[in-house]
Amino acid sequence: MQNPTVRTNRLSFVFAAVAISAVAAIFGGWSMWSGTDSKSPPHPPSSAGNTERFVGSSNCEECHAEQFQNYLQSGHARTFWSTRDFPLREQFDGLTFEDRERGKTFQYRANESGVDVSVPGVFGGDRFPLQFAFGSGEHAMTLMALTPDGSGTPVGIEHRVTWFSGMDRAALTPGQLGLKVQHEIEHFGRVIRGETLERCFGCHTTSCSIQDDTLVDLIPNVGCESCHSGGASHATLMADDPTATNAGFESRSWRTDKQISICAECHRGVNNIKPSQIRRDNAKIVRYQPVGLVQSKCYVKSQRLLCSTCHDPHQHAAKRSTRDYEQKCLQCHSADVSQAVQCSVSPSTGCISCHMPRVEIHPTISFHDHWIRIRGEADPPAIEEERE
């Protein structure tokens, strides 16, 4: 899937650049899930001015076979798709979706170019191409279209309809309920423009550049070089001298609290949410795991709790059992640890269900609350789940 150039199909209709600029001013806020007007996330490492060539994750397997095989099972390996070959082609081919809020009907069709959709009465019924899909499909998958307006600034449409795996059906994309239509193009979804659009693609791919209706230098999904910049230099250095102590990677502070900031570049940090929204009763905080984590006493007092303390970044987090994660808690909270704070209710089990339970942020979509705390009535309700 490392096709260096993916050319998209132009729309069969034209809309005014001035109109799109006005729409973008209204709907420029980034967040597929939150629907807030919080700041955009920073670029991921792979697109932050890195001009080095990429070697691709598959080439890392030669020396890092275990990490690569674990990576293939993770959601990071399935974050970006062309609708020519994405997993939901059959579900969308012939699908009809009723947009009850607006009284419109979406009619989908799969073809050799991907997936397209039409809305009777909108643009004369012309078919709108939906070229890309974002998401692993574990929770949901949202379609995206590039729609250049002739200004040279990238323009995209986050489609109004998302496929939700837990419901096994299509429904309105989170954050789009209640959006008003000022221009016909908005019947198909939210207009996203310029740097905001580039950042959406940046967090779902290892490398790509948007040029009009084309993705150039595309390496899909979040690959090794999304985090390990300088893969080509590393490969060359190791080939010349396997014993070299300088790995050739860009220097990054992986083992300090800056690691959380690195993960937050795409998993959303404090720069992606208003300070007034960082409240224990705000269920949306659950979707901002790095934000919740740094509020926790476990983080503030330990000064050594990092994302990688519990999560191997090469593995799929859901593959590990609840008990595995509880053992991480007990490394600090057990009688065997000097001056440890032990739970007075259940000192050796139930850590996750009590202090980091799952919270539903959208029907059938839930995440563990990383704001580790003693929970009370002010906190969002937790989902009861069977102990693993």
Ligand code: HEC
The other form holds:
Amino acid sequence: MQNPTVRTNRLSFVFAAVAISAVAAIFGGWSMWSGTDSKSPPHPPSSAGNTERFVGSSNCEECHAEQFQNYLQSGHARTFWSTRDFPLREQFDGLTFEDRERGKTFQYRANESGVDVSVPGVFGGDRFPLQFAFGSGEHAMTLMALTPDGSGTPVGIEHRVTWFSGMDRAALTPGQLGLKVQHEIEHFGRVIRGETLERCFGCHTTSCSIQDDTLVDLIPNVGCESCHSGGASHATLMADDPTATNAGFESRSWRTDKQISICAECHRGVNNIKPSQIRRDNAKIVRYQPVGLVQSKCYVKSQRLLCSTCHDPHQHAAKRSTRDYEQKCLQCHSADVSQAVQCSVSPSTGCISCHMPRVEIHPTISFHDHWIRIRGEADPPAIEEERE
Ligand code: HEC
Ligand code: HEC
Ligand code: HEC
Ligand code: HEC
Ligand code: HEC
Ligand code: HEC
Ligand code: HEC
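Form predicted together with this ligand structure, per the form predicted alone context:
Now the full complex is given, and it begins with the chain already shown.
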């Protein structure tokens, strides 16, 4: 398939041609994660430069096989890929995408070093590597290139095109419609720099640091140690003395706020969002489960509702049946519980679809609204659940 007469350039080739000044970031889409709309940007637990030693999740399997096996099927185990071995190689190999807004065409090809792209209308036959992909593909997967800019500083290019699993096709990356090309490099997508770039990798990997167009000390995905920091010393201690109890760890005794704040480091918490955005009609916040949950009367009045009350944090959330989730509600809302408030409409079933339904935030991308409440006209419209 490979055409030997075609050069594959590093994207820095484009930077060399255009002196690029600070690029005004435009927010929305994935980059709403980057935190400019927030009081304090989220701090992923594993950002670059972290000096902690990580051993990687596979080193936990030997003693924690159950958590490990469940984990392998969860979204956390698939948040970050090299395009050398990501699951969409076939879809991208030979793909042509028409960018109608700009009147340009992207042509993709898979090769042994990953996926590359050409934009014939701008760069002729030159091809540029897109080394990484973000997202499990449950909703979507976005490609990303790393390259040094004109001054040698590594920058990320969030590619303009994303694969949407729900549509089974490529479309513009959320937030990039209307993005003007001020610098040639932006033909490929949005330029992401500095701390914002580190945060992308910080939330989607367990550890890594960025050097030029590569990542060093990479432990991809949200691994065991993203939530259980100190895994390395624990594993060593346990190997030396298997009778030690919980050496270095406290996960079971995490208080409600502590656990929620660990999840909120990536899923976003109330400190990462302007108070004025926390409104019941704001559909965007359904993406931030920790923000919604703590608005719920269930949380406020019980003071003991954790993420793990309903989720096994090691398991893919959709593996648990809707009935199982309802059982969690009934732990606090059934006639058997003293002082429990019961539903007058449907006391034993259907809780999720009425009180925490799916809400769409982008075509084919929806989340369950974790602001558990009695819903009315002012709330974002619910969409139907595809599964039982
Ligand atoms: C050599 C065996 C061994 C290895 C390797 C190991 N653990 Fe453990 N771990 C244990 C034992 C034993 C316990 C305590 C028994 C228990 O409570 O289940 C434990 C307990 C834990 C707990 C529970 C703490 C609590 O609050 O109850 C967590 C979390 C944990 N390990 C995470 C990890 C992670 C993450 C790794 C990989 C980085 C890892 N372990 C590697 C043996 C091991
Ligand atoms: C603060 C942590 C954080 C940062 C920073 C972050 N992400 Fe994410 N990302 C997440 C979380 C959490 C999800 C899962 C959303 C969900 O499914 O609840 C996610 C999901 C995704 C998905 C899958 C689509 C989806 O909605 O499930 C893509 C693609 C993605 N991120 C790309 C990026 C890119 C590109 C960047 C950098 C511009 C980035 N992310 C920065 C936390 C982060
Ligand atoms: C998304 C965050 C997260 C990740 C990733 C994660 N854990 Fe946990 N883990 C937790 C939380 C939260 C608890 C406490 C659960 C509870 O209180 O019920 C926990 C509890 C545990 C426990 C105590 C027993 C139990 O199941 O409650 C062990 C052992 C453990 N984790 C091991 C692991 C291993 C091994 C991995 C990687 C394969 C891993 N964890 C990945 C969040 C995580
Ligand atoms: C280091 C960042 C990070 C932390 C910490 C984190 N998550 Fe996630 N989580 C992600 C990303 C990124 C995704 C997106 C995966 C995808 O693209 O589908 C995700 C997806 C999920 C999903 C949907 C996918 C699935 O398999 O069901 C659930 C549920 C989830 N996280 C729960 C939690 C809980 C509960 C905690 C805290 C105990 C937590 N997460 C902590 C980054 C994180
Ligand atoms: C840890 C206990 C607990 C769990 C689990 C729980 N709730 Fe609640 N919930 C409460 C408490 C306490 C209140 C406040 C009752 C009162 O007004 O005194 C409440 C209130 C509510 C309300 C009324 C909200 C309002 O704004 O008036 C609804 C609806 C509700 N819960 C539904 C659910 C559903 C659905 C689930 C499962 C997805 C659930 N709850 C899980 C404890 C819980
Ligand atoms: C009262 C029960 C309950 C609690 C507490 C809860 N969740 Fe969920 N969560 C659900 C249900 C139900 C789903 C839908 C699962 C499915 O069927 O796919 C879900 C789905 C998710 C998903 C997948 C994306 C989505 O929204 O559909 C993420 C991510 C998630 N929860 C994160 C969290 C985090 C983080 C916390 C703690 C801040 C948390 N959840 C607390 C019930 C709960
Ligand atoms: C068909 C939609 C629907 C289903 C299914 C449903 N609810 Fe409700 N629920 C409502 C409505 C509407 C109200 C408000 C009723 C009112 O104001 O009289 C409500 C009220 C409540 C309240 C507040 C009661 C009070 O007096 O303050 C709780 C708690 C609650 N529901 C929990 C649940 C639980 C738990 C389930 C699942 C076992 C469930 N609901 C199933 C629609 C539903």
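Please read all numbers here as calculations on a predicted model, not as lab measurements. Numbering follows the first chain given and starts at 1. Whichever C-alpha set is largest while still superposing within 1.5 Å between the two forms counts as the rigid core.
A.B. asks: Any CA movement of 2 Å or more for residue 100 between these two forms, core superposed?
C.D. replies: Superposed on the core, residue 100 moves its C-alpha less than 2 Å between these two forms.
A.B. asks: Core-aligned, is the CA shift for residue 91 between these two forms 2 angstroms or more?
C.D. replies: Residue 91 C-alpha, core-superposed: shift of less than 2 Å.
A.B. asks: Any CA movement of 2 Å or more for residue 301 between these two forms, core superposed?
C.D. replies: It does not, since the residue 301 C-alpha is displaced less than 2 Å between these two forms after the core fit.
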